[in-house]
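The chain below stands alone and is given in C-alpha cells; this is the form predicted alone.
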Amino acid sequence: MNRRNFLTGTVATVAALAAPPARPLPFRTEVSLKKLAAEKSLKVSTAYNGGGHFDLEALILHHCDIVTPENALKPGFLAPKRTINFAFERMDGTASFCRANGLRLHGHTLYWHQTQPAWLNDAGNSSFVRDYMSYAGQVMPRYGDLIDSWDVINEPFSDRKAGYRKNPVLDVHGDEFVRFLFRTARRAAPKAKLLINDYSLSCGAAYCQRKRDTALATVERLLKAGMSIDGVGLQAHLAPTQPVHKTPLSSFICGLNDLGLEVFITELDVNDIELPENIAKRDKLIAAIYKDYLGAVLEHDNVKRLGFWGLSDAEHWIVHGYAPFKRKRGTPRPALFDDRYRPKPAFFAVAEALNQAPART
C-alpha cells in the first residue's frame, strides 16, 4: 500500500471543519511562504487530508493560498461503487475550511487509474463514457467557487516506455480518453486551470528524460488536435538518490513555456531514504536539496505554483510509510515542518529560495 491508495482518518462532522481554526500558530514564524510567493507571481499549495488539525490549518492559513485534498476528490474514494452514494463528507469538510478562510481548491484528480471506481473496470463497456462523464458533471461543479485548478489526469505517463503507461483505459482509449476527459472538465469548471499532473518529470535519470519526451510530446499532439490544457504539474518527490539535473530540467519547463503552457509544482517534498540517521546533518542535506531544487525551477515566468504534499511531518505519507521507499534506521523527516509543527532547516531553504528568485513578469 502506498500514499495514493491510503484513505486515512475518520470522517470529521462538516461543522467542526467550518469554523477558522481555533490555535494561533503552534510556533510562530514571521515569516509567511505565501507573503514570499506572491512577491515573485507565485501561489503556495498544500496537500491536507482534512480531518481538522487545528495546528496544521494554522500552518496552513499562514503559509498557503490553496489547499490540495490528499484523497477526498480521489474517485475511488468519493463513488467506489456505482450503487452507493457519493461520499462527500471530508470533502464537504475541507471545502467548508476553505471556504471559512479564504483558501481556494486544487481538484485532485479527475482520472487516476490507482482509483479507479469499480464501475470504470470495463474500459470498452459500452457505457464507461456516459459513466465517467455523469460522474465529473456531479463532482467538479460542487466546488466549483473554490476551485483553482484540476490535475484532470494524473500520472499518465509509463516509466518503462515512451507513451502512457499500461493501464485497461488509456489501452483502449488512449488519447481519445484524455481529450474527452479534458472536454468534460472543461465544460464541468470552465475557469479552472486544468492540468495534466505526473512524477519523475524532474530527475536525471535516463528514464525520467523520457518521460519528458514523451510528455511534451503528448501535450503538443494534443494542443495540435485542438485539446484545451493549460498546464502540466510536476510532482517532484525528490530523492537524493535520484538528483535533479538542471539542464535538462530548465529545457522541459521552456519546451512547455513555447507551447504556451504553465508549470504547476504539485506535490513536493523529500523522500530522506538515504541520508544520515544523524538528525542534523540530516536535515541540513534535505534544506540543500529543497533550495537547489526551486533554484532550478522558479527562474521560469511559467511556474506558476509552489505546492507541498503536506507541511508538516506529523501528517505526512512518508512518515506514516506509505511512499514506495522506506528508511532503515531513522524516522524521515520530509517536510518542512515538524512532527511539532516546528520549521525545520528545510522551512528557511524554501524562504531563503523564494527570496532569491528572480522577479516575474
Ligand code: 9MR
Second form
Amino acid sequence: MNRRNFLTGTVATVAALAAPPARPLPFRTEVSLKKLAAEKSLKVSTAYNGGGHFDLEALILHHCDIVTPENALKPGFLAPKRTINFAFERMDGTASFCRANGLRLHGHTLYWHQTQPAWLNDAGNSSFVRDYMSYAGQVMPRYGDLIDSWDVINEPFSDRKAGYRKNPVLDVHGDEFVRFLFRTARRAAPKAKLLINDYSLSCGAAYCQRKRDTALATVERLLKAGMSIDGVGLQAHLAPTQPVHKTPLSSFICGLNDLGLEVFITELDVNDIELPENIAKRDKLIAAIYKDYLGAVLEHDNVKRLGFWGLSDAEHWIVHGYAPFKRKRGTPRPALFDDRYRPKPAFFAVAEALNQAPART
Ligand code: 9MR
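Structure of the form predicted in complex with this ligand (previous: the form predicted alone):
Below: every chain and molecule of the assembly, starting with the one above.
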C-alpha cells in the first residue's frame, strides 16, 4: 500500500467509524422529523431511558437531533444517598450511543423536587452549598462534549398559588436558591443553554394563566438581578381535559421573546384520557391535539426545539409508568409511534405541522 492509498484508507476507516451504518427502521418511511424541522431552523429531541432498545434507537436516529435522558441524569437516580460513587452506568450508556451517532444531549435535570435525594434538598444543612457544587462539578462536565442545554431547575412553580412551589428549598430560599443553581450550572457547563422547565403553561384555565404569569414575572426579576438564563422549557404534557389556548400561550412566548429568552418544547405528549376507546377515532383526536399545539407554537421564531417525551407507546411513561391521571379503559396511545414502532396519525400530523410552519429565522 502506498502512502496515498494508506491515507485514503485511513480517512475511509475514520469516516466509517464516525458514521456507523444506518440502522434499519422497523417500518419504511422517507419522512424524517429532524429533516423537516431543520427546514424551519428547529431541532428535534426525545426522552430516552437508555438500555439499548434497538428499534427505538433506530427511530431516534432517523427523527431526532438530541436525546433527553428520561431518568438517568436526575440527582435521585445518580446519587440517592450521599456518596462518591454515582450511578453513572445508565447515563454513560446513553452518552456512548449519542457520541457514536452524532446525537446531542439535553441535561435533565440539576434539581427536581419530586425525585430529589434528601442530602441535596436541605438548605439548612451547613454542607448544602458545597455538596451541590461538588455534585454539579462531578455530573455536568462528564457529558460536556455532548450537552446542548440543561433543565437547571424542573417544575419550580406552584400549581396552587402565584410563586414557587412549597418545598424544603424553594419556599424558603426562592430566588436565592435559583440564582445559586444557575451560577453553579454556568460554572460546570459553560457552553450549555440553561433553562427553567415547567408544565401547565399551555391551557386556558386560570391555573395555567397563573403559572404563565408567575414564570414570566420570575424570569424577568431574575434577569434584572443579573442571573444568566437562556430560555424556558415548555413541557407540554397535553390532554383533552386541559385544552391548549392559543392566544395566552402565544402572548407568553412573545413575553419571553421580549426578555430575550428562547423557548424549548421539552416534553410533548398527549394523554388520551376521556377520548373514545375506538382506536381509529382516538388516534385522530390525539393527532389533532398535537397539530393544534404545534400550530400555536411553531410560528414563534424564539421556539428553537421540538421535544417529545418518548417517541413510541412501547416505552412511554403514560402507558407503563406512574401518570397522575390515566384512561380507565384501553391502553393509552400517547406517542407518535405505536408499541410496534409503527407511525400513527399523530406522527403524520406532526410532519404536516412542520411542513406548514412559517419560515423561521
Ligand atoms: O418519564 C419519567 C418516568 O419514567 C419517571 O418514573 C418519573 C419520575 O422520575 O419521571 C418521568 O419524567 C417526568 C420528567 O422527569 C419531568 N416532567 C414530567 C415527566 C413525566 O412525569
